[in-house]
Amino acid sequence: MNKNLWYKNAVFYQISVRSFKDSNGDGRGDLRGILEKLDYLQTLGVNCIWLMPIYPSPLNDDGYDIADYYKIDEAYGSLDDLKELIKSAHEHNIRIVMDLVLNHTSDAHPWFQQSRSSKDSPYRDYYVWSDSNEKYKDARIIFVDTETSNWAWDEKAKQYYWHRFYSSQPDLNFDNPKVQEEMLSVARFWLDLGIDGFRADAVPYLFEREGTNCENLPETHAYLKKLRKFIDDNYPGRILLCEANQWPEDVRPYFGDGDEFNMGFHFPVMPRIYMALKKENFIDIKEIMQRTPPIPENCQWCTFLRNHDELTLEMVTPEERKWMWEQYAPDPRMKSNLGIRRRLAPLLDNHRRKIELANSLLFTLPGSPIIYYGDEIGMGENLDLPDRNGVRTPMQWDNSPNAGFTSGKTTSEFVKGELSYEYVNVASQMNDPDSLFNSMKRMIAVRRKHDAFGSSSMEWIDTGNSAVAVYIREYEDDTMLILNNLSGSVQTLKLPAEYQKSYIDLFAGDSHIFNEELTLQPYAYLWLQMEK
């Protein structure tokens, strides 16, 4: 594949910088901590890191409330630390993407403070102000647990300002050309430092129009195309990854004609992987993949099992949401907004084969996979912590005090119980050939060798057994047959005649002719390459 399309077969790794590794003993993870762990990430096999926000912030929304777009929060280090991290990561053949938060700032941002200070301020028009809180009534409220309106009254400005997330995150006014230019300048600043692209946060909400739900508007797409062109013209090979929690047909326009986003998260496939495991039936995955429209050749979906937010259930029916809560969130503390605030291992009962099977689906369905830090060792969550902090606990490096995360006193609580660092940590798993870490490492290595996994082609194979997801992935003359047993019992199936051929088992390395009945152990998976 073209080297500028590197992202099509990449394996991404998402890092909460504050929680990953502390290099100076102040109890908070930092950029130099990641620098210390690049060898580990290279060993795991990932080839792109996504850094969650490292900008100065009051941290009302874990850094997605930005107080300065051109600085790094001192807790994480300096611009020189970032430059050194980028340089060293590139020497490890690892790229780095950062969060670009276009839609809103923190209310602590100087732009907002000046905006509210006077109607004559040059920054007044950087935000969306109104005398009335009745405008844009068709826009939904996203943080239903905490917000009752998308408007907030500002006593100093004597007006309402518009916000789609927390009221401490006023929305920028993209109808102002100065704001549009400002955000291109922000992108330029970080790309000049050498980062490989951005995960663009909350992009459906940039513009507001009366009589619409203020999402996915034509004006939004026009601006995002402008941003992409700016990056392609000046920084070829760098990427834009779209965060739009929408149905696949509504995300499709964000790829444009291959001239808007390079990548887009496929949100709806994620809950359906969990649905399939509980129902022991692949139909929910098949339906959403068949509903996923084709995308331009230079674009790619991004898939994930878990991330830093709740496991979102926005893209399921109300009945399915209720069922998912019953199945996966029996304790009321596990719920958050329209989702579930839990990590991968506890969601799957810390059942090793289920965890591996979920990853087999992640690595073989169309799209480039993202691993959330710690999921490669089966880290747990801490439900005693508020909001989404329960899934953002410190990385568990070893079983020494404070998990090898810090030499000081940690500012965050660790996971407790059977998934705590005494039992689940990197050091013990790297030394154990049968560990989850080493299984993940093998899967990543196999996936990265085959362009078929980075292609967008997928064909479902009907074997008459709904408990086993069977599909073909191919690119040019590289053809993969993938089988995933979603059930906790032994399953047998017979391949249709045209697929009864000779295959190489990509993990065992041996060759098989499949013309008899095939038997799969509970939660077993097979990645087979058709012999030419």
Contents of the next structure:
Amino acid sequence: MNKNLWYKNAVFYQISVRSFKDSNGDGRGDLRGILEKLDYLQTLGVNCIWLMPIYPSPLNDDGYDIADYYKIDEAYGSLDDLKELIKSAHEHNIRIVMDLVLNHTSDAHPWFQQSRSSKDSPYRDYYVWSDSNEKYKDARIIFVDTETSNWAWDEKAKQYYWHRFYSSQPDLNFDNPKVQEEMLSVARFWLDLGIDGFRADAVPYLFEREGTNCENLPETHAYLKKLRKFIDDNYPGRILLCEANQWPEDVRPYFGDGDEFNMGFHFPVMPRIYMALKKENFIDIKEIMQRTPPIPENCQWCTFLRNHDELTLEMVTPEERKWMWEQYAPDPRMKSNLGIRRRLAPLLDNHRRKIELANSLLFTLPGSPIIYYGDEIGMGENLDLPDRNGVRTPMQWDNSPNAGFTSGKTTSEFVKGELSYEYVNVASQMNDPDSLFNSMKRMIAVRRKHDAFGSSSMEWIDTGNSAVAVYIREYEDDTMLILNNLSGSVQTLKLPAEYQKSYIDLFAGDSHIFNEELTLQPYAYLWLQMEK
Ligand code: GLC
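Shown: the form predicted on its own; wanted: the form predicted together with ligand GLC:
Every component of the complex follows; first up is the chain already shown.
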């Protein structure tokens, strides 16, 4: 495979830098902390890490409110620390992408401060100002828990400004060519430092147009194509990963003709994995995969089970959302905006086989998977913490005081109870061959050996048993047959005649002819390679 297409079969790992590892005892995670843990990440087997925002920020949105695009918040380290981290990561065969927040800045950003201060400021047009708060009425509100309008009144400017997220995050005005240029310069700055690409935050909302819902507009695609061309021309092999929480048919244009995003998150498949596990039926996953249009050959989906935000339920029907809340958010504190602010392990009742099965789906469905830090050991959440911080608690390295996360006093609280670091931590799991960590490591190792998992091919096999998701993944002459028992009971099935062949079990290593009735234990999964 062309080495510039490395992302097509890569395993990603998402890191909240603030929460991963503190190297200097100030209680906050930092870049040198990640440097210390590269061996760990290499052992797990991931190919690329995604760093959440490290820019200076008032932290009203945990760093997604940027006050300076050209600096690193001192608490995380320096530009030299980042360079060293990139260099060492590359020596570990790990790439690094970071967040690029195009849509908005913090209200503390000097651009906004100047913009609000006078109508004559050269920065006035960097943001979207209006005398009326009646424009763009068809744009929905995203942070429904806290915001009542996408307009906020600014006393200083004596006008309203437009914001799609918190009111402390004014939207940049992409109709201004200077803003477009600025953001290319920002990208250039980090690419010159050696970063391997960007997870581009909240891209559907760059432009506003009356009479539309102000999402996915043609102007937005045109600008993103410019950004991609700039990267391809100057930094081949670096990538753009699209965060567009949209239906598959609406994400599809973000791939363009292979000239816009290299990758895009597949948001709608995620809640359907949780639906399938509760309903013990694969139909919702199958339907959304069949609704997913083909993408250009040089593009890839990015799949995930959890991330730093709430488990979003925007891409389900209102009835499904209500049902998901009933099933997975029994305590009202678990709800957040249109989602659920919980971690993978507690969502799945800390049931080891269910957690593994969910990961088996993640690793075998089309797309490159992302693991959210801590989910490889089954960390829990802390619902006492506000907003989405409940799922961004310090990484649990060992059972020493402060979890091996810091030698000082942490600025964030740990998970409490049965999923706390006393019971769930990296050190004990690395030593235990039967741990979740070691199962994850095995799955990643197997996945990385087979290009079939990075291919776009997927064929559902009908066995007449709706509790077992069975599908073929294929690349050239490498054919995988995957079986996932979504139910808590033993399931039997018979493969259709044309698949009754000899297969190698990719975990056990032995081969069998599957021509008889097959039995799967509760939540069992089988990854089989057809013998050539
Ligand atoms: C994205 C991020 C989220 C952030 C929002 C605004 O959705 O994932 O954490 O709050 O953008 O930047």
